[in-house]
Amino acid sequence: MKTQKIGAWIAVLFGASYFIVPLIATFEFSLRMRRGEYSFDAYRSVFSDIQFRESFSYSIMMAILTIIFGVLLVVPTAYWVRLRLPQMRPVVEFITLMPLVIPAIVIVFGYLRLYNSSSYIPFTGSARGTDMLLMFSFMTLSLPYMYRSVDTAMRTIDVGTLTEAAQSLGASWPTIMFKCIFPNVMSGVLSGAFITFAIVIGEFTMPSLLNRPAFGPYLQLIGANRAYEPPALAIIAFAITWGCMALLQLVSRFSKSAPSKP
């Protein structure tokens, strides 16, 4: 019993140092923009940076746009299959796998493709129609994520029943969907919400082809050109990501922990 303790914990040492002896390294590093001493003064450069603002609050916004229509797809979408289509649920979840066996250039280069200037719906015809775009993309990118998050959450609840008790108090569709499933599986929307986040903030690809100031871009501009910001930036996001990871999981804990109302 020992020995199995004392090899547990060593794994889980050796599995903590790869992950946080990077970090330390990357962290030991973004302080050397002064020479002879340790500084922030690269990430003083960061912030300071008008550009570095401009896209980190671009991505943030088409992140929150993303969850939220995202969210809005797939909880009626799961639901739906769920409740009235069981025998097309494996053909939903080879559509949502999509997006993990096409890569991303090929998806951005078929919208660029289907929706530009020239085109009957030209959505790269203006700036909001590009932003539109682009949103739908990362949707289309976190949607095997989201869509697994929500479909397990729906699993642990009894859909059936609870639609038949809902109709049978007189509630409609809306209000069956936003106060009786949405609920009951904020548990696998916030994972999504999570994954989506990370996805959107991320993303190179996408953004650079359709020429959109958002912050993966921005990071790669940054690593070509710079030499103390980049490690500074991955910090930066770093803990920026594991700040909502946290945020998500207090918001989780919460909504459990909350008392239903009768």
The other form holds:
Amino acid sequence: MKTQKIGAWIAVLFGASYFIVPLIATFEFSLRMRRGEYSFDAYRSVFSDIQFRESFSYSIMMAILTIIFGVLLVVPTAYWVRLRLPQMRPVVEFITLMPLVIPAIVIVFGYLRLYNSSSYIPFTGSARGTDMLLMFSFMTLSLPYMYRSVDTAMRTIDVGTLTEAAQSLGASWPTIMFKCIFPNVMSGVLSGAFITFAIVIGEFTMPSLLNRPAFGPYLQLIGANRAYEPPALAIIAFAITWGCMALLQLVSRFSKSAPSKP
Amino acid sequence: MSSKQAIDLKKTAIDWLGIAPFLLFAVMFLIAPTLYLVTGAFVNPAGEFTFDNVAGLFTDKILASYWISIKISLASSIGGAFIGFFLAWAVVLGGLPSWIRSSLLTFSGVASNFAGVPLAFAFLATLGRTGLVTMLLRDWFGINLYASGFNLLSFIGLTLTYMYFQIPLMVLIITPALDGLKKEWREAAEILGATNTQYWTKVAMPILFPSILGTTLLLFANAFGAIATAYSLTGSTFNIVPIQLYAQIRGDVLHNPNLGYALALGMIVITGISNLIYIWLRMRAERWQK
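Structure of the form predicted together with its partner chain (previous: the form predicted on its own):
Below: every chain and molecule of the assembly, starting with the one above.
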């Protein structure tokens, strides 16, 4: 028993150093910009860079749009599958897992061939169209996480009874959807939203190949050209991911303390 | 047609209409693009059916890039699975204080999502030529990493970097499996006179094995499709398959669009097979987690 505990401590200490040392090193490196002393110059340089602000706000905008449209697509689908088409569940679940199976770079390769400016649906013919295509590609990337968290939240409520109750009180379908189902699966929607946000903010492959000025390609560009800004950006990106996950934990803990449905 | 049948028909139509947006989305943004590449891999530029593109994958340069991709994915997934398993074991069965478990799991949630370009920056700042660890090793221990042949922009460097998100992913997936080991099984084994080694080799491992193997395959596919970290670490000098495909999409470096489709097909086949085996193994593993 004694040796087991020592072994466990060794494993945890090893793992902790593997995780923490790169973070310390990155932070230390980001402070080295001024010769001979530590300073936050690299962060100042990052925040005053107009391209940083533009690409960052572009990615935030994209993340918000992705979340809105993703939720509008996933929640009604998950609801309808549970209510009316339970036989379709394996199919829908398989489709939502496909983005984990097919690498992002392959998916976007297909988009570029299918939706180029000389095709029937020329998404990439204009900047707005490419933005739309990029949003759809982000929706695809986040589909596995969004669907799973919404579906898990829906498992705890009885959609059939809720729907019948609402219908017998004369509610229309939009009322049922937005006043009845959405509030009940809010914890799942929020979990999915935070993961989506974390994914979209850092994504490099898709915006880079679609040539849109997002945060991921900006990071890569800075990495190739600057020395001290990249570690500062890495710390910022880590803080964003950490924030998203913290909110996610908060939401899931909050929903667990809510009264459980019979 | 009787009116009842008509009503039934209308009801079925409405049922299917409900998931029509989702199906349309799936066809347009998942299925059609994939099918386009898959069929493109089997035709020549003139549109005739051919196996030439797939055969074209078996040239030295492309095979070499598949091989280096597979090597990095294998090394980082096995390494990540191994270390991740011991970490999960330590917090579940090692008798450590419970705050360690919750902080490890929270951190794993963050780190498994901390990939892409920023991760490359972090490792450059750690193990790059002027990285903190490189300099500390030199100043404190007199070890010159780069003179001894180490390079972050190499197989070993990329493997170490990938493990930063592989280990946490393993921890997240394998912890529930370890939680599922019932105390009764251990007690039963001990009452029957089993030693600790016997318990692990004859009882625990056979139950855990599908989960461990399955998760390793998931990590493999995860590493195989990743591009951002490698691209920003090494530029386009390091020829793993995703980077080669990236260059092909950007500027047809293979001088044959259909060979590019075959390159993509190869990636789908490899990640597809490892994911299918993962799903199958997970279904087997779940029998014990009820």
